[in-house]
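Only one chain is shown below, in structure tokens, and it's the form predicted on its own.
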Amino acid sequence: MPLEIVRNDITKMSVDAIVNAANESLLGGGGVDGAIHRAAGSGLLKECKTLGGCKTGKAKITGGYSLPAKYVIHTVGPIYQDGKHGEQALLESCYRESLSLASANGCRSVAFPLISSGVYGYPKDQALRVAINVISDFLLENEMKVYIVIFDKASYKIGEKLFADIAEYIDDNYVEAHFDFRFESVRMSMPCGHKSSNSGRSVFETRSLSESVERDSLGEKLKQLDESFSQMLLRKIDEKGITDAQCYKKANIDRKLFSKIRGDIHYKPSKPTVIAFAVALELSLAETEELLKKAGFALSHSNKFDIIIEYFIVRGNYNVFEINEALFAFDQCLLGA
């Protein structure tokens, strides 16, 4: 998927560029900054000394040296005071400037930390919101794989009200998957020659007759196959009056995957991919169920992932990136490829 939230050590990310949350000197420091300098080796510090520092909200690029990444993009985030001193604009600039540098240097993949959310004190939920908004806007116009790298769970936080609302919705709707043992025990206790009170036929005679009828009609059913998932998806895109690119970008789906779906009438997508397209097309809950059915899936209240998806759809929130924030917070798989 073009934008993915991952739990990892950013110094171990095999991408074209990683972003360093640096200070204005660019000479190293604590947190992510210090970790990147240590992993890159002395060559990085030597190059940084030639750059003349960096202003808050701006970004500069160097080689990656001993890191798996080819480049390090250094950006200086704002120190959070009270949110009334231009902090958001400066933080937005950090992401835009970094993405611009990555694009200008031919990077196809870039990994960000949550800039300013450590010792600089920017509230984590607000820092995440800024990152998601700027990166998602960029990806609507550009092709790039972008990661937001979270070192541990404590480094990640969505809005408390949103988290509480979703948790409550899950509690209200979650149903443990179960098996109807009562029915099964009755069925298994029936003697082989048990007679139906209505027909006088044995259970197995009735079943054999039913199976015979089904076999006879199978050929007719196969002749009446409905449209496939791929056909329905393309029809929905046309009905919504949007382009293919607008659809797969809003779905957080890679262009190559969309090409496979378009080119193969029998393509079998994953469930998160189907839901990602439903979100991009802003389908109702019933329409989402219909699209899922075409791919052999359904929503269930015994699945927390499904309940979270339902939570957003019934509220008319079709922002795939916000949905992925919530899914990540609840340790669920994300929407996209």
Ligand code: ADP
Second form
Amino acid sequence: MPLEIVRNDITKMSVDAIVNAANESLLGGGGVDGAIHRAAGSGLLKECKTLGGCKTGKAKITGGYSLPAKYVIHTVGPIYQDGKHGEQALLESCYRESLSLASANGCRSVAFPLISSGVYGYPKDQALRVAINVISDFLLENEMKVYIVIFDKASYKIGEKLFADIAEYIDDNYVEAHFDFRFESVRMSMPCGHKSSNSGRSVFETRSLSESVERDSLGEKLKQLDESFSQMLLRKIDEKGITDAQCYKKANIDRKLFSKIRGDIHYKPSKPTVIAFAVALELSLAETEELLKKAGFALSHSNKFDIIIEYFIVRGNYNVFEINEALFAFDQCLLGA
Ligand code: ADP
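Got the form predicted on its own; any chance of the form predicted in complex with this ligand too?
Expanding to the full complex; the earlier chain stays at the top.
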């Protein structure tokens, strides 16, 4: 997944560059700046002293010293006043300048804290939105792995109204221990990642259909296999008139994974991967169900992940990053992971 939101201490990230939310002096401060200087050791401050400070919205690069990261990119976020003093443009500039500096220095992976969202007072949900928008725009044109590092759960919140809306939708639709027998012989809908290790199949699988198929007609049936997941995906991409790259980037899916799917008509993707493509292709709920079925999955009201996905699809909101924010807020695994 080219953009990932993770919960971590940024000083522990093993990436090519971490970004520091610095102040204009570049001589260290509190918050994430202090944590980075402490973890990097005194060599970092020594180098920072040679840089002559940095203007708000700009970025400068140094070595990473004792950090796992090779570089530190220091950027200075705006102090938030009321949102009417050019704060957003300056914050966007921080992300853009840092990404272009990372790119110019050959970085393939970069981790950002939520710049300006601490002492500088930028509302966290808006700060996150800015980060996601600028980074996802950049990733449409560039190959890089970018992390937004959230320090603690409390520092992360999607808009309160959205959170309340989704919580209500889950309450209305959640069915405990609900089993959906609409699709016989179809993998039961599972929380993501719960696959057996070698076959990519779920541990739950009903067998009634396969048992009822007469043995001598099985060969015939197998010859008439339906369109596979990979075939349906490629067909939908053509029908939508978009390129492969537009599709996998919008799905926040890695190019290598997409090539694997393209090259293997029997490829068995994970459930979040299927849904990420459904979202990128802006499929209706019925089409999403069909694509899921091709990969042996179904949407169910017995898990929150599915209900959150349904919430966005029925509202025609196909922004994979917004969906991932909501999934993150509800402790679910993310699309494209
Ligand atoms: P600013 O002055 O730009 O607001 P802060 O350092 O005060 O910078 O906070 C920026 C964000 O970094 C805040 O959301 C804060 O919770 C977060 N943060 C603080 N320490 C760390 C850390 N070690 N790793 C990742 N994020 C951190």
